Structures are given as C-alpha cells and as structure tokens.
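Taking the form predicted on its own, here's one chain by itself in structure tokens.
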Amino acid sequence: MNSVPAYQAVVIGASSGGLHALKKMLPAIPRDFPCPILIVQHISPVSENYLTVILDKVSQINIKEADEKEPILAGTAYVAPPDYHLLVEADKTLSFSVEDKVNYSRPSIDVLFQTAADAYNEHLVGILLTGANADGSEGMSYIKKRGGFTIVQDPADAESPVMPKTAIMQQEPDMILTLDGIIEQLLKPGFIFPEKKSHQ
C-alpha cells in the first residue's frame, strides 16, 4: 500500500470571479486544517483589500493579509497585499515585491506558486480557480515539476473560464474539478488530513 504525501501547504490563484468562489470554497476549511494556505487574488492595486475582511468574518480559520517576513503557520490563509507580489522563501516565511508585473498582474499567481514550489517540492497542492487572464499556468507546470499535486477549477464550473481553460492545455493537471470537488478534496480523509484509524 503507497503512503499518503504528506502535504505542507496549499496555494491557489482566482482572478475575476475568484472572490465569489473564495467566499464559497475557505469557509468550508474547518479550523483544524493541518497546513496553511496562501492566495493570490487579482485585485485593483489601490485596493484596501476589504478581501481579507470579508473572508475572515465567514471562514473558520484565520485569514490575514500576508505581512514581509512573517513564518507561515498552518491553520492560517495569507492573502498577497494589493500591488504586491507574494514569494515563499527557502525558510516558509513571506517576502514581497514590487518587480514588473507577471500576466500583466501584481500579485501574480505563477510568482507565488512557482516560488511556493521551490520552498515545499512535492508537499505542494496547487489550486487555479477561476479567472480571464494566463496567469498561474506557469506555475501550475512548475508545481507539477516539483513534485507537486495541481488542481484546476472545472472551466464549466468556473465564472471566467478562461485562466482553467489554459492551464489545462498548457499541462495535465491531477485532477479537473468543480469548486464543490475541490472542498470535498481539501478535505477528503488521507489527502492533507490523516486517515482516520477505525477502532475494532
């Protein structure tokens, strides 16, 4: 019998109509979620962020705009700060940055997947949610390339289906789901949270 990876944290990119489908999918993260999550989600870069707000009041587990340099602690979703990218450095803490835009955004989903790639390898778990842009298919393939696990919102399920649509053709993502899957995924016994052990 394989053993279950262990995952250790879990990013996920949304672009237009991701706020709808955040506020759908992060307060069905019970408190308990074993490893932390990180998000970029396109917004204005004038933006107070009322996402994070928004977000926190309706979810179970903390949610928090990402501060520099802060470690990053499971239970917790951090939100990349407007006109920000958002890196995970080799050490799991935070970082910003205000280099050129990436997909013509800032945050930019494949900065943040691609340097959460380096710091956790194959205990990954990539989510690409919905959205109008290219952004986060780079990252998608490099998460898969090291080692980690990729998800890619259905693009029937998804508001703009344009940002699942290409990640799609640009790799084969491990699985295709809708938003109600990828919940049930999250939170699926041996996935992220241990098998739980039946008593004779």
Given for the second form:
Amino acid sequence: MNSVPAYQAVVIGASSGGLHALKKMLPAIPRDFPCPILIVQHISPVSENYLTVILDKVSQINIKEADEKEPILAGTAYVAPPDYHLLVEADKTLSFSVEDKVNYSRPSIDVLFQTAADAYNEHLVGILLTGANADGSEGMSYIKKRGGFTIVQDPADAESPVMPKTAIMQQEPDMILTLDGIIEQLLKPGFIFPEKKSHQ
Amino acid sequence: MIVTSIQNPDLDDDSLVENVELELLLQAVYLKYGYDFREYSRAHIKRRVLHYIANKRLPNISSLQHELLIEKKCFDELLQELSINVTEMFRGPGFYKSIREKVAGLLKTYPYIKIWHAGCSTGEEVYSMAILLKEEGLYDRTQIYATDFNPRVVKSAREATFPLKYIKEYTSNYQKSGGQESFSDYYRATNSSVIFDRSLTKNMVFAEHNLVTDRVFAEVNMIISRNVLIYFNRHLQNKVLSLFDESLSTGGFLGLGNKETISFSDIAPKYKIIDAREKIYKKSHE
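Pass me the form predicted together with its partner chain as well; I've looked at the form predicted on its own already.
What follows is the entire complex, opening with the chain shown before.
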C-alpha cells in the first residue's frame, strides 16, 4: 500500500559559488521528482531574473521565480526573487517580505528555512551549499528542531566553505556530502522517491 | 472566526501550540487595541513576533499576550516590530520612470490631481513623487494624501528629514528614474541629515489610516501602495484592493509593488495594464 511520503519539500540555500553548484545539481533532478524545491541563492538586489532563466534552460524540472501567494507544487523549483525574502505559509503557499536584511541578505536563507520548517515540520529536507557568510545556520538548526532532515555540502567540496562550515559548527547535520553525494542522496529510492517497486 | 490553516494534522505538538498562541495573541491585540493583524500573512507575523519575544527574553507568545494586555508600552513596541519600514527614495527607479513616461502625460489633462500613498512608511516615496510631479509641471495642482497605520512613521514622514548617509544612493535612484535636475537642489544637508524643501511639502497631508480597519476617505486619481499587499492574505488583499477601487475615480491609476498583482482580485476586470512589469494599472470603467 501507498504510505504518506516521508518528505514533502526540499529547501536549498546557497551563496557565493551557488550558481555553479545549482547548475550542476538541478539538471540531475528528474522530471518526476516527487517534491517541490524552494531555493534561496544570494543575489544582487538589482539583478534581473537571469538565474532562473539559466537554471530552467538546463533542467528537466520546471524552474521559476517564485510568485506571491503561489501554491507550491511538486516537480517545480521556486527561486526567491532578488531583494525579497521568500516565506512559506502553513497552507503551502509562498509569500514575500521586504523587511530588513537578515545576515546582510535579502533574500535570506534563514527566513525561507524557518518558515518552511514551520509549514512542513518533519517532512522537510534542508540542503545548505557553498557560501561565504553565516546565513542558513539558524535555519538548518530550526529544521532539525522541527524534525526535518538536514544535509550540508562538505566544506572541502564547496567553492566557498564558510557557510557550510558555520552550519556544521552550530548543529551537526544528518549528512555532510559532496555535491555529487547530495545528488545521489536525492535520487536514492526510499528517501524522496518511494522504495523501488518489485517487478510487476 | 475559525482559522483552518492552524489545524494542520501534520503539525507536531510544539508547532501547533505556537500557532494557537499566535492566533490568540492577534485576537487579543484586535480586541484590546483595535489593530487587526489576523489576516496578515501568518508566516511573516510569526517571524516578527518570535523575533520580538526573543529580544524581550519572554518564554513564549502567551506571556507576551499577557504583558501587552496590561502594558500599553509593550503593545506599542510590538506594533513597531510588525510595521515594516524598509523604503528608499525613488525605490525601484523603473517604477518612477514608467510614471514619468506613461502616466504623467495623462495626468496633465486633469485640472486637479489627488494622489494617495497608502502605507507611506517614513515618506521617502512620497517626496520622490512630489519631485517627479514638480519636474513634470504638475505639483502645484496636486494634493498628496500619505497614510500609514503606524503613528510613529507618519510623524517622521511629516518632518521631511532623512539620514544623510543614504543620499548618494537616492541620487543615483533619482537619475535612473529619469530625473534630469540636480537632486541636491531639493534639500539642504546638515551634519547627519537632509531636509527637503518646503516647496515639496506644501501640498502633502500626512495622516494615520489603517487599510484593514478604516474606510475610504477621499476620491483620488492615483493610488500608490508598493509592497504593502504582500503582507496580507488573499482575502484581505482582495478587500483592500476593493477599498482602493472605491477610492479611485474612473481613469485613475493604481501603482503596486513589482511582485504584487490585481489579477486574482474582484477588481481586475475593471482595470487595464499600463506597465506589466512595474504593476501600474488604469481603472478603465466603473
């Protein structure tokens, strides 16, 4: 029988070096990926939506800039727009805020991770990638507190090790993996995907 | 009012308790002080409330509720926490450029222009609009109403005084918005602040007005309300857009933040898009 999937959403936070990492990671996600993906990549406030355009071009799943009050759907990756914090509401829709920068960042990874953890509780996977600042650490701890699963990119594998290192020091993640390892984990049957069915 | 969004069967107990506490807090704030945050985007409000109780070293939301019921000062502080006042002059310069290029020409055909800045915060965008209108030769026949629910920012906006440290950025925004004059002609600088010219403030009226609980107060030709609706849930957004619609004369303009839209609201059929990117609309019929 079908059981409730363990995880209902994946959040990804990245800063310096993140574009390379995301360009490697997102194209590896198959079209039938059963979860939505929510992404904060630190980006200049005046940048156009080129990040989304580039990633969408190379990916099988649909990648788009998040819209206000948009319902969160599987098979789609939502990217926080420049200069807005991205938040998840309890009814699994997206909302924005332009309140002060958090960790010198807007969008902030902590803001997305904390609100997503409140909405998804233990059904959330948090992934923190390369970066040169401390954003995301609080958010990762909060995901843990709510019972979710956390993966930090191996600082030795990251283009900028500070952000993953800071998160690991604050709270031991469930897994520390290279980028390739993270991709492998996301595709592993029994994690996000259901266990492989026996041959029919 | 029954709020279904908090009754999520997936919630673990801590999370559920916190959501119930938050719901009761917003109810208490409304009953005691008349400010209605119950239909604000909940994730946002929760973040701000948790931030406040962490700063105040309160153990939980319920203790905040008790404290603010007996202590007005505590409520005043929370109100500041819930009031987002991140703004700048000529914020998102493309918006002002579009007003210059696509709206000002039409406003010139009006004998008298009334503009409402709804959610004006500390006033930076109100002064920006006044400068734009002055340069377009329209300001002398314009009346600007600038309102916010937060009495503290309304007072500050009225003073026409802004920190000097941002003026370089504002000057750059002004130029990007299509401003051709010398921006420094509009203010005089002191050691730490700039004070905008009396010729700009003369047609401005600042007042407290709460979009959630107050009614229409004037018929206007243009409403500017950027990044205000993002804090409301869809139901409240629709309600506030209807309030804007009631206030706007036919042919009037509505300017929202670039991630806001009227497309999901009841008023959408009456409006045509002037600038899809900068979210400028025109009310085409009643």
